[in-house]
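What follows is a single chain, given as C-alpha cells, in the form predicted on its own.
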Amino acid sequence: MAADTAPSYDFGLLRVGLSADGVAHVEINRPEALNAFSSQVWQELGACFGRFKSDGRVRCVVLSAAGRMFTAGLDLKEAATGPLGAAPDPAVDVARRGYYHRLAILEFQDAISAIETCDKPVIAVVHGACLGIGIDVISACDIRVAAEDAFFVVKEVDIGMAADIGTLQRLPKVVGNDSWVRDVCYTARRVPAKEALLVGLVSRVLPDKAEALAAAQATAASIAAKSPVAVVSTKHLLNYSRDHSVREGLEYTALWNTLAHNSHDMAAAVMASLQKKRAHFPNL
C-alpha cells in the first residue's frame, strides 16, 4: 500500500505505533478506569486490527496495556447503563428486544474477532491482571506471553452470563485441555501466570513486564523479517485447518498455494539460504 494511503492510526483509547521493520505496538490506554472496555475501546480495537489486514507495512503486531494491568474486563459501568442493564420497555416485546441485543453481541464479537482475521500475527503481553473480555482478547491472539504478577480469570459467571465474545470458543483450543478449561470457565477462579504457562495458555513467562515486552517485541521482530506472503499465508492456513478436519485443511492449502508460491519471496529465501545470507522481502 502506497504511503500516501496508508491507514490512519489516531486513535483515542489506543497508543498505536509502527516500527521502521514493521512491527506495530498496539497499548490499550485506558489506565485510570484499570483498561475496563468499554465500548469506544473494543470499537477502536477492531477498527485497528481491521485496518492493519489491508496495510503492507504492517507484518506483526504486539498488543500490550498502560497501566497496572491488562484488563479488568467489561467496563461495567457503561454496561449497566447499556443492553445488559437497562430496564426492559415494556411496550417492546422480547422478540424484537432479543433481536437488537444479538446484533449488539454479534458487533462485539466481530471487533474482538479483528485480531485473529487480520492475517498478522498478533503477540499478547500480559501483566497484572487478565479479567473478562481480557481472555477473549487473548484468546484471538497468535502468541502469548505474560508477565510474573499476570494472573487469568475467566469473569463472566461472576456476572450472572456465560463468555460471549470468544473465550468459549478459542480457549478449548489454544489450551486443548477440556477438564481445565471447564474447571476456569464454571468457577471463575484466578489462574496464575506459572499455572497459565503449564496449560499452555501462555507460551513464556518473564519476570516482569519490561521484560516481557521486550521478548515480544524481539519475537515479533523475527517473524516481520521473514517473507509476508509466508507469514500471512502460515497464520491464515492455521486457523483454517484449526477449524475444519485434515483432509479439508490439506485441499484448501493446496488451493491457497498454487496463488502464493508465485511470489518472488521463495526464490529470494532461497538463494539467501544459499549464501548464507539474511534475505529482504517487500512489504505485502
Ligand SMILES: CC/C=C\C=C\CC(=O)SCCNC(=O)CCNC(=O)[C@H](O)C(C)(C)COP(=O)(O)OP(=O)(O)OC[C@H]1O[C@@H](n2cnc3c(N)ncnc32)[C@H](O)[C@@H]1OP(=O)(O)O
The other form holds:
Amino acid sequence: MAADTAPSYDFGLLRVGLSADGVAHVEINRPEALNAFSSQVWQELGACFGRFKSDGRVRCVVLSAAGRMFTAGLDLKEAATGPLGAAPDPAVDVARRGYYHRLAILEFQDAISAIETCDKPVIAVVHGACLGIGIDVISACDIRVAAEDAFFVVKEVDIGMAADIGTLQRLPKVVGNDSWVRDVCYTARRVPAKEALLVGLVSRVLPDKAEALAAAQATAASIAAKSPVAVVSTKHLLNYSRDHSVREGLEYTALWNTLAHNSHDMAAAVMASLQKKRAHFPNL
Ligand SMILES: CC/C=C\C=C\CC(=O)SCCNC(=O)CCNC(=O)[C@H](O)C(C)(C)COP(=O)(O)OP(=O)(O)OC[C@H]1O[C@@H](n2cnc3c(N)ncnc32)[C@H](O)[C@@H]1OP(=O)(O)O
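Switching from the form predicted on its own: structure of the form predicted in complex with the named molecule?
The next block holds the full complex; its first chain is the one shown before.
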C-alpha cells in the first residue's frame, strides 16, 4: 500500500507499531483501569483490525496489553450506566429499547470478530488476568501464548449474564473439550496458565511477559517471512473448514487454490527450495 494511502493507526487506547518485516504490534493501553474494555477500547480494536485486512504491509499481528494484566474484562463502570446502545428513556417500550440493544451487541461482536476476519494471523500474549471479554478476544486470535502468571476466567456468569461476544462459540472449537468448557463457563473458576496449556487454550507458557512477548514476536516474524498469499489463504481455509464439513472444506479449498496457485510466490518458493536459498515475497 502506498504511503500516502496507508491507513492511520493513531488510536487513543491502543498503541500500534508496525515493523519493517511486516509484524504489527497492537498493545491495549489502558493500564490505569487494568485494560477494562470500555466502548472506546473495543471500537478502536475493531477499527484497527479492520484496517489490517487491507493493509498489505501487515503480514502478522501480535496483540498484548500494557500494565499489570491483560484485561479486567468489560468496563463495569461504563456498563453500570445502562445497557449497551439502549435508549435510557424508560418511556420507550422494551421492544424498541431491545432493538437497539441487540444492534449494539452485534456491533461489539463484529469489533472482536475483526480479529478473526482480518485475514492476517494474530498472536495473543496474555499476562496476569484475562477476564470475561478477554476470553472472547483471545478465542478470536490464531495463536495464544501466556506468561506463567497468566490466569483465565470466563467471568460472565459472575456478573449475571451469558458470554455473548464469541467465547461460547469459539472457545469449544479452540480447546475441543466440551466438558472442560462447560466447567469453566458455568463456574467462572480461575484457570491457571499451566491448566490452559494442558487443555490447549494456549500453545506455550513462558516465564514472564517479556519472554512471552519475545516468543510471540519471533513466531510472528517467521510467519511474516512466508508468502503472504500462502499465509492468508491458510488462515482463511482453516477458519472456513472449522465452520463447515470436511467435504465442504475440501471443495472450497480446491476453488480457493484455483486462484491462489497462480501467485508468483509458489514458483519463487519452489525455485528457492531447489536452490537451497531463501525466497522473498512481496506484500499483498
Ligand atoms: C455486552 C456485554 C459484552 C461483554 C461482556 C463481558 C463480560 C465481562 O468481561 S465479565 C468480567 C468483568 N470484570 C470483572 O468482574 C473484574 C472486576 N475487577 C476486579 O475484580 C478487580 O479489579 C481485579 C481484576 C481482580 C483486580 O483487582 P486489584 O488488583 O485489587 O485492582 P483494583 O484496585 O480492583 O483495580 C484497579 C483499577 O482498575 C479499575 N477496574 C478494575 N476492573 C475494572 C473493570 N472491569 N471495569 C472498570 N474498571 C475496572 C478499578 O476500579 C480501579 O480503578 P480506580 O480508579 O483506581 O478505582
